[in-house]
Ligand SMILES: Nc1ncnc2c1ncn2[C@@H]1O[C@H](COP(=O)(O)OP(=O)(O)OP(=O)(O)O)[C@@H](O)[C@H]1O
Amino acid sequence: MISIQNASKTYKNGTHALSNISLEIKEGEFVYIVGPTGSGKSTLIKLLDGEEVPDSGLVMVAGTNVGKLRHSKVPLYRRNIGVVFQNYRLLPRKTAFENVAYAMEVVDTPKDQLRKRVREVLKLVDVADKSNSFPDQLSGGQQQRVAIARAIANKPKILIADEPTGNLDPKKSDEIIRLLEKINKEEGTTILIVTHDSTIVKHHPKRMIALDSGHIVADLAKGGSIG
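Can you show the structure of this one chain in the form predicted alone?
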């Protein structure tokens, strides 16, 4: 599903964000990406979603050479990838239903198919009863669930969750990881979680890839630990 071979990225200010990294992630895997601030986690995400291209090396995602994508093809490519952010990024003047529906409207999904899928994903993330609520009427955990529903509405092959529990208390964090596990199992979606939260990594062990100063310093199977 994801194949990165000897990829490097240096920004114009001289920052060596990634240095000659290689990794393989199979379809249906659930993987944590961990590391301190400045380790290269954000750049890795940008390479995967087509926001950045590597200076050298190969980045293949779902059969697409991301580094060779023409700018006009990036939106179509991104239909393969759902992204969930720490701060939810819901549209404040749209209900939960409308927020999820919007992700499908922009790719011209037929109305009947759209309504069915929105109801389906809101039920999957356990906020079906909040479909008519606006973001400011929802708790942080509920907003994150709606954001996840929106990210998987178009059935992406890969879901990238960037610090999805960063604004949540431990109980809600645990619920969100369990939800992502459910999506991984029921939808078959490949899940990548970028996180600083060592507690969820410990309580929900999965494969863990650790970055530091632009290098992969560990790639551990489920339950492995660094140091």
Contents of the next structure:
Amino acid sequence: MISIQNASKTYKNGTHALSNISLEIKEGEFVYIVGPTGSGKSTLIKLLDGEEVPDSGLVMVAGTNVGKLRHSKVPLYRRNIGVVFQNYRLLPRKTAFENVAYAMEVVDTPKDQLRKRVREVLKLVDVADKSNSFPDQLSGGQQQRVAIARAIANKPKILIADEPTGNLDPKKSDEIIRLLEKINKEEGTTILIVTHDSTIVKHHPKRMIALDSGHIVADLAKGGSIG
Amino acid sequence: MRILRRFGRHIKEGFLGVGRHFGMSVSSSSAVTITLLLVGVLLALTYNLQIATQSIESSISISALVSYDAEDEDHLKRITAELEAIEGISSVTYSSKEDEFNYYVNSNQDEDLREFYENYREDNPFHDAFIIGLDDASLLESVKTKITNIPGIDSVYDGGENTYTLVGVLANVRLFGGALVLALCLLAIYLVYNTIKITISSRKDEIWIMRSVGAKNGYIRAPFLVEGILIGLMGSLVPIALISFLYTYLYRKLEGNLFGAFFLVPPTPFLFYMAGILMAIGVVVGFLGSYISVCKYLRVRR
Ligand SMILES: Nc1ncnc2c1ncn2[C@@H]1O[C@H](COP(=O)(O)OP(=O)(O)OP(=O)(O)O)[C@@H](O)[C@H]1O
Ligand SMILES: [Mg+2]
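Could the form predicted in complex with the named molecule be shown next, to go alongside the form predicted alone?
To see the whole picture, the full complex is given below, headed by that same chain.
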């Protein structure tokens, strides 16, 4: 499903964010990406999302060469993947409901089906009572959950989440991870999660890829053996 | 159905956009207002000039006098046919030497003089003549030469160099007015582009987020375009109202005359056309201004 071969990314200011990364993620896998701050985790997600282009190497997602996509085709590609960004990226002038609805409107979901699904996902992440609030009226944790709801609304083949529990208390974090596990199992969605939260990794053990200074320093299969 | 629903959504978002950035919308449309006001005034001027020029042009005519040895019917028929074959001629009117004589005699006020002229009726010194109307004053010289070359034509006269020069000047003024209107439209586009750019710059993150959840460029652009069109329409309202009012007032005050020489074009239907043109310019300017600026921000990030 995801195949990265010898990909490197250096930002314009000269920061080497990723150096010669290679990794394979199969359909239906559930993978954690861990590493210290500044190790290149978000950059990896930006490569997968098509927001950044690798300087060298190949990024293939669901059969698409993401780095070679034309600018105008990038949004179409993104309809295959749901991304929860580290800074949520909610539309400031739209309510929680409208934010989730927007992602479904762009793919022309019929109105009643859309309403039903938006309510459903907001309920799944437990922010249904905040449907009509604007992002600046929501707490960090609530915004994060709206972003998760938006990412799963279209039932994407791949779900990528940058610190989806970063602003949540342990109980809420656990709920969210359980929800993602359920989506992974029931929908067969491939899931990629960036996290700092060692409790989650401990309680919900999965394959874990560790980054440090732009290098992959470990790729541990579920249970801890080096894969 | 799907297209219609989408269309409705874009329109709604466009209206909401104008409402949410009302201050910005007002400042954008006042940029349109000022330029359209100038455009409107220029339009009124150039259109009136155009009409004035046309009426002068249509009064330009050439007289071709027939030689005494070509006054029989066969010659006259042939000359008429040859005249009508010349390009740029709008009318050919025959006037016999008797008509010419009468016209000349009757144009004299003096009773005694008229009587005196009557002595010459038997020995009429006038020529049979053709009065020739032209499509366009600029053809005057070439048509004159062609007529002179027709066998049986004795001599050719025209209204004189002065009318010809006046027509030329008016044509230049008109051209200059047209160029100015065009330049002002470009200026309006630039102003709208600039103000909308500022509105949108505060929304460039929004544009980028829309892209990141799978909205295609056209989908993102649409509500901004609706917004631009609305701003352009809003901007055209004041100039339309103001110019309509002033023009009607002026027309009444001057009783349709300007410097005693030109006739002003009556307010209706002229002002309706003008309103239509100003609105259309407003719409196009608003559309282009926002189109250019959205495209710019769409490309900022992938
Ligand atoms: N747009 C950018 N321009 C320049 N340098 C950048 C940019 N984005 C990230 N970097 C740099 O690239 C490196 C990797 O950043 P990245 O955001 O991928 O780290 P991260 O692993 O996500 O960190 P965190 O856990 O704090 O989110 C850092 O040194 C960062 O300063
Ligand atoms: Mg990060």
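Numbering follows the first chain given and starts at 1. Computed from a predicted structure; not experimentally measured. For the two forms, the rigid core is made up of the largest set of C-alpha atoms that agree within 1.5 Å on superposition.
Colleague: Kindly say which of 155, 206, 124, 174 is at the hinge when the rigid parts are compared between these two forms?
Modeller: The hinge residue here is 155.
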